[in-house]
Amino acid sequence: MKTLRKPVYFLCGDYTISLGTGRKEFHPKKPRPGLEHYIAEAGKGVVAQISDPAAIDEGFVGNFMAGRFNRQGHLGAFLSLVDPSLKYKPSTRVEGACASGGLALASSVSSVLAEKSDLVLAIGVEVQNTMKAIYGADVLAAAGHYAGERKNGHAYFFPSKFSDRAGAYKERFGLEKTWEAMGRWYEQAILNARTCPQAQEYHNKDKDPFASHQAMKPNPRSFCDHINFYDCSKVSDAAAALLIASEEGLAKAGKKTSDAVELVGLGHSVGDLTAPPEDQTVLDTSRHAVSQALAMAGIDISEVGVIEVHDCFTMTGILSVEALGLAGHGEGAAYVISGKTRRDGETPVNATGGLIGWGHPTGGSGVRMAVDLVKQLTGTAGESQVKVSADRPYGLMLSMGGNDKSVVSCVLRRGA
């Protein structure tokens, strides 16, 4: 397996809030922040942390579908609304469907191990909550292979794709099982978020949310076979934004290796968008994007001690437990049901609430997730941090885009 052939670090990571249902401050029919908004905010959110935002080299922005929800393009342009001094910079929008975040990190990893910048900015961007929900569905189907399973999908396209993957682990793996770990995973997201003032679902008061959860089952008629509205991620109007840099570009920032955590592995891998998923119950292109992370750091799962994965829905949440190598194949629905993915438990995942909780802004939860990693690794979590021990001193992030074709894993570990 192949290393970074230089030490490359994730810093100075900032996001927005996550707007949409569920905040104080959203209403569908009153206006909202555009695009731009989202992008100058999170950027300047970062460039406040360093010394001279002009030592910035280059940009990347993640971003699914500003052309059809927004009806904008060219989004490498807006760059200059973070700083004046980044015009004439080199920007580049990258896109992967749901892990067109995760790409804007790994195009900018790419940028610094070329030596063509030293200091990267990486934004991850959606605004979304600009049609109804029945139609925004058809627009994210394009991360399906839209010519041969949109015609005749159902109207929730991506939902019963996952669905469908509920279905199929409920009835190899037991039912009820399954449900009760769902409803763990719903029910662990909503705890999580209330302890992040930007998450979508941070004002949610329900007491009892696992119970919430198991009381509204699957119903066909109105929605999916095997998944209520609680089991999927929330419509998001967000972005989040970081710094990758070399050592020559920490200097430039004015931080030291221990203000920033150190990329120690990377997977990038892609499936075939035109066919279906071999087995339903296991994520393969995450378990070899992982495997390839893993294996350039040299390190096996266990000695992860903060994770976050893409939990689109709920049963994705339980089957990256299993593409993650923390259980067996058709395990996932046990170690959930059993508080090891909880804050206190025996490996966190997701403690800011994760897609479901946080919120999930297509092209941006692959950035959101790592720049929750930097501030876990380095202690700046505030109220979301997690206690990461000595002995597993390392963080792994999973974006995942489409139905399992593009993925995106990093470890992470916290500068010397």
Given for the second form:
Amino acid sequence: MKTLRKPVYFLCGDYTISLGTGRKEFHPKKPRPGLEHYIAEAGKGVVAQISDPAAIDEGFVGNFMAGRFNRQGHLGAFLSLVDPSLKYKPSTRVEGACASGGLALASSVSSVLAEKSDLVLAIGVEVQNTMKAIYGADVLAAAGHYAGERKNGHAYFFPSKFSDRAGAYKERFGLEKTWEAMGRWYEQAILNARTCPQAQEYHNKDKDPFASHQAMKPNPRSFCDHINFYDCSKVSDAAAALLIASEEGLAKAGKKTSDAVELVGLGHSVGDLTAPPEDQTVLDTSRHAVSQALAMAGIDISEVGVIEVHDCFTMTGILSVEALGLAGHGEGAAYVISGKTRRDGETPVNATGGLIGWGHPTGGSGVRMAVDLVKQLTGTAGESQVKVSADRPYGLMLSMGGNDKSVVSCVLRRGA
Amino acid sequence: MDLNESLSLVSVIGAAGKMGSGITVLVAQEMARLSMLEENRDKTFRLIAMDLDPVALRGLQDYVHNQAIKAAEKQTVALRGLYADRKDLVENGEIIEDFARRVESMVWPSTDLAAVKGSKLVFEAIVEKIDIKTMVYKQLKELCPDACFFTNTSSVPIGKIDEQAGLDGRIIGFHFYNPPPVQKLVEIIRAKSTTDEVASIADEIGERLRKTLIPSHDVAGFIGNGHFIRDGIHGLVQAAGLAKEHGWAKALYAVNRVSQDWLLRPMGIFQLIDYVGVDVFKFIQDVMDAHLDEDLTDPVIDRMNELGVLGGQHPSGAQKPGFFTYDRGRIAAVYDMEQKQYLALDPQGWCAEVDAWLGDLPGGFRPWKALLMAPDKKAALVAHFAALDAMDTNGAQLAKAYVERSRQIGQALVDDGVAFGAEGVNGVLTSGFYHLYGPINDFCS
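Could I have the structure of this protein in the form predicted together with its partner chain, to go alongside the form predicted alone above?
The next block holds the full complex; its first chain is the one shown before.
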């Protein structure tokens, strides 16, 4: 597919709060809402923005591991919790680890392009605070290759995978610079999250997040060799939802193109789950998916004004900057330190805090990114709004699963 | 004797008590770890958990289970290494469960002292009464002729037990702080008669359990209680003085606040006595009073014991009523000994009056919790005490007298040959009591 065979629009996004440590509402020992609540709340936030919920033709629910976190499968059939009129409509749960949300978007787009549906509700959801982090690590490790790498893997399986990448990056491109960039990435995530009331770090009051990060040296005995807790996205309960529409779908929803953003590029790549990364300092699958998306859009990264990347760890944020082509190989750390990714920088990245600041409901993050880009490009991001200039009217997102194994990238353009 | 061999058969006497249960969990974990090692696969490890109370022993089994799980969850990074060749156990959850089951399987509960027969290592954590301890040790000596005896006493002189029970120096003081699985400090008290072998095993096992070991001489109360009991009595005397004018509730509230906020301690002195137990406080006082040439009784503690207002904890860990009642760990009401009833805290009413009477905290005040990990802790303490020094409010006067008394107590522990130098005293207060500073220092003048 070189270009989309018909126009596809993203619109009417909404999300719940990201509940977990850091939020005032969160108490580990008190009962919390379940999956059903999050799916319904995010979905209702979307349908409240359109004239007739029954106009929605189909649903896709992106989710990674409800089967273990919540002992619940069959998430597609929760669709009518959003609105009773959706009963009997087709609805499918899609899974691709932490890229599940990205896959829900891609699947929705396919359905519109196949003319099966004109108006699709894409939902991404994960409710992970049902277990302690040490057990959650087991669940999330399924995003790697269980038979091949779990037994010899670390207790904190994924943190250690990206700790290894951080270690390789530090060794090759300089320890101090890398560590400083990781701290700056964390700081940026917290500062941005404070602009978004739904973000998990919205209540974070740390006067100097950078200093806090730098002061906590990695502790291999209790955690990982090259990263600390601040380098990691937290455990989150949240959902996000938005509509994906053809021109007919927009009309059925009572919306104009100016209410929406247009999808102009889509990339979807998978690597080999059974193989270790060829180069720990490169996100090659991400790079592939982004190139695909940019090529389809027929643009260069320099034309992109606002970006959402999958910074499950600070190191992933830095490596993503390189995968996007904003900085060359080994130059991502300096790029981040220079402040170019900050909200007032050259190309703001993760304006509501990203996975580290906004939160990381694993299977929901891809949809959450799309919701944020729609808000940014339609000028409805409130306190989180960054300046998107007319000569760089594109937004780009990167939704990644596993250790850079499943990636969905979308290029979106401000509506006419 | 080799330490690993000693750990093959261990007994804990008083295993279902507050300290005994913690020691049981801690030692059983180390035994479970040893049992995993290649060279020990064909060896057996057993911990006899002896207690006279069968109901409490049943509770001990639940406690061991819960604590073993918690400990395994914290050590999963290392446990995965220990389980590297167990191909059948892959996930953290599987390894944690297996290790916890292994810890539990170490513990053999018994209500019969004879069950400890042949033990190589005996931890004793029974009541702080020398006659009872002596009686038990006389039996233990017969049952375990090769054992090293580690007594968890916090006050009874080790040499006295040795002498009365005839243990030939096979005993040493191994004083854990409460709760043993969490608290890092162990006071090591070597009696004059303690053999080198026992002393070296004590050092080794302390290291193996990753404890901070601080030696104390064999003087009743040692360092920890040597300071705590006298410090507590100072608070009680201060409160008794204030009670004449303000009544007991206000007096206890005031001194508790001063000893926490003005002195920057983790909790106020009466909350700490409640935590330890008003009854336990008295046991320790009585032991020290009997062995030292110093009046260490206090009429308030005696009266509280007569009234049966004893503090301490429920098995769940929740605090029982003592000088205060507690709601989710926070002080809710204060006991008035004359009225024999609790007076609820009233932040807008009588508490505000007491607060006004005490006056402002020293300028730039930051609470204990904020300072504990603060990088500028030392400078903050210097500034706090300099500010306190310049103040003359009622609160400041009480605080200055308190700081000075604490310093005197600490210095006397050095001068009287209880502690091995000021570091010993300061080490126990900072690592065992979580004080931000030792009582012997140069920034509180």
